[in-house]
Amino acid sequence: MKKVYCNVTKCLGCRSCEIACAVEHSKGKTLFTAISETPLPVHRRKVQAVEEIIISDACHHCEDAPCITACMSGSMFKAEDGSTQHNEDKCVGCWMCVMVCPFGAISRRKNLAIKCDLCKDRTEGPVCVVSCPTKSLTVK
C-alpha cells in the first residue's frame, strides 16, 4: 500500500502540502477559486513542528485502522490498493474515528470526518507530494 511519508530534514514547514491540499479538495480546483468558496475548503494534511523538527504528517492509512472499527456509519473502509478512505455520504458525524486516530490526522468539518485520501481521484498521485518545493513528501 503507498504511503505519503515526510522527510523531516528536508521539510521547511512552508505549508504548500496545505494549500495544495485544500485548493486540490475544492470545488473549482484552483487557488484563485478556492479562496472564494463557502466554505472554505479544508487541507487533509498538517504541517505541525515538535520541539525544533518541523513535519508535514496526514492519515497514516494503517494496516489495523481503529477509525474502521469505530465507525459505526461504515464510512471508513478500506480501499483495494490497501488505503482507508472515506465515504462521506454514509458519515454521520459521530467522531468516533477522530478519537481513536493515534495520529490526530482526522479532523472535523460541521458534520464530516475529513481525512487525507491519497487523492485518490487524482491519477498523477498526491498533490501534496507534487507541490513540496524541497521534495520531502514522498510517495513509497
The other form holds:
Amino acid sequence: MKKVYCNVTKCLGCRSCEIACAVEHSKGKTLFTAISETPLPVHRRKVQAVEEIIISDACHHCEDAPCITACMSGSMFKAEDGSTQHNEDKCVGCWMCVMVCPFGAISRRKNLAIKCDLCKDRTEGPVCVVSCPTKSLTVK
Amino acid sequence: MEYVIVGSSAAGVSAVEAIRSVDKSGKITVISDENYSIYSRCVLSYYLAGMMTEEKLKYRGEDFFKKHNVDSIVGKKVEAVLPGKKIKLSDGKTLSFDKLLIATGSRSKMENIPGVEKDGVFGLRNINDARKIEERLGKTKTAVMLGGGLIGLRAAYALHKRGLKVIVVVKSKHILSQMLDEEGAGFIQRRIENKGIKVITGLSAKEITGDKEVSGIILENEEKIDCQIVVIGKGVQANIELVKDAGIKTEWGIIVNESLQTNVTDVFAAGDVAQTKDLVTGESTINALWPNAVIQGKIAGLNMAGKNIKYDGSLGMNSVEFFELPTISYGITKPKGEGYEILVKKNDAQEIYKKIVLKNNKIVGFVLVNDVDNAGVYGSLIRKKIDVSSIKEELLNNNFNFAKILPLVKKYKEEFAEKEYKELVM
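Now that the form predicted alone has been shown, please provide the structure of the form predicted together with the partner chain.
Entire complex below, previous chain first.
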C-alpha cells in the first residue's frame, strides 16, 4: 500500500501541508472559499516538533489498526488497498479511536472523527506531497 | 474442523473474521440468543437519543455470515457445555464442536429492590431494551437512572435529548466512580447538571413504586420521585451460567489463560464473559469493553484455528462525551497505596482537567477532560511500559503530541516494534 512518509531531516515546519490538506478537504477546494466555510475544513496532517526534530505527521494507516479494533460503530475500516478509511456517515463521535490511536492522528469535529484518507478522491494522490516545498513528504 | 461460537457481538464477530483469515473451509456455527442481525450494543444509547437510525446499529453488513460462510443460529440460547465436546441448546438439541468459543458477554445487573419487575424498568443492553424504552417515551415525562456509570449516564443523556426530564440517582459520592476520580467526574457532573439533568449522589432507591407499571421511586431517605421509566445502570455481570457444570473455572467471569483458552482444552472464552489479566495492574479481572472484546475475539479465533498468539492483557479505559465535553480515562485513575506520582493540570474556566498517574516513572493511568486528542499517545506509553522521566515536564503541556515521544521511540526500539514506528524517517 502507498503511504505518505515524512523525512524529518528535511521538514522545516512551514505547515504548507496542513493548509493544502484542509483546502483539499473543503467543499470549494480553494483556499479563498475554504476559509469562509462552516464548519471550517480540518487538516488531517499535523506539523509537530520536539527539540530540533520537526515532523509532519498524520494517520499511519497501521497494518494492525487499533482505531478499527476500537471502533464500536463500524465506521473505521480497511479499504481494499490496505489504507485505513473512515465512513463518516456511521461515526457517532464516541472517541474510542482517539483513545487508542498511538499517533494522536485523529481529530474531532462536532461528533465526527476526522483522519487522513490519503486523498482517496484525488486522482493525482495525496495533496500534501505536492504541497511540500522541501520535498520532505513522499508517497511510496 | 468444526468451530462453534456462542455469541455474535464484538468478540464473536471478530473471532469469525480471525478464523476465516486462517481457515477458509472449516465449518463455523455462530449461535445467538437474540433474533437480530449483528449490531453494536455500545451505540444503542446513540440510537435511543435519536442520533442514528436503527439501520446504522449494524456495524457489519447484513451478508456478514454468508460472506464468511457461517451457519448462523439465532433466537436460541446455549444452556450448557456438555462433556464430550458438545453443547446443549434451549430447544433441547445438541451440537458437537472441535473448538468452542464462549462469547456470551454480560447482562445488566438488575438490582434486587422491590418493584424491579414492573413495566417500565429497563436495562440498556440490547436492541429490545432500546425499542421498549422508545415505545414508552410517549407516556413518559420523567425518567430515573439508577446508577451513575457509563450505561446509566449514556441512557440519561439519550433520554434528555428526547426531551424527558431526567434524574440520575448514584449511591457513590460522584458519577462515573469506576472510570474517573472525583475531580474529573466533577467536570462532567457540573456540565450535565447545567444542561438540565439532575444528579442525586450518596443515595440509592429502596423501592420502585406503581401497580403493574412504574409510577415512581422511593429513595433511602424516603424522598419520593414520580417517574414513568427507570433505567438500571448498576454495571454488568458475565453470562457464565452455561459452563457451571462443565468443569470450567470461573470467578466473576470465565477464567482464561494467555491463549484465551479456559482450563478445558479446546474451549475458549473472549469478550465481556472472559476474565483476563489487566495489562496495567496485573490483576485477574474483566474489563468489559468493546476494544478489549474485539482483540480477544481475534486472538481466540486465531488460536482456535491453530495459531499460537499470546494475549498481553486487557485495559480498563473508556471514552465518553456528554454535551460537547469529551472525557477519556485509561488505566489507574485513582491510585491506592504507595509509590504513585500524580501530575495534574486544571483550568476551571476552560473546563479542562488532565491527570497523569505514574509509578516508577512509567505512566499507569490518566484522565483527560476536554483535551483528549492525544489520549492514544499516552496510552501507547502505558501499554509499552516506557520510562517517561525524560519527558515528564512535557506530558501536561498544551502542545504535547506524538512528536514529543520521538526521542523515546528512538531510544526504546524494542518496545516500539510495530512496523509503523520503524517506518519513521528520523
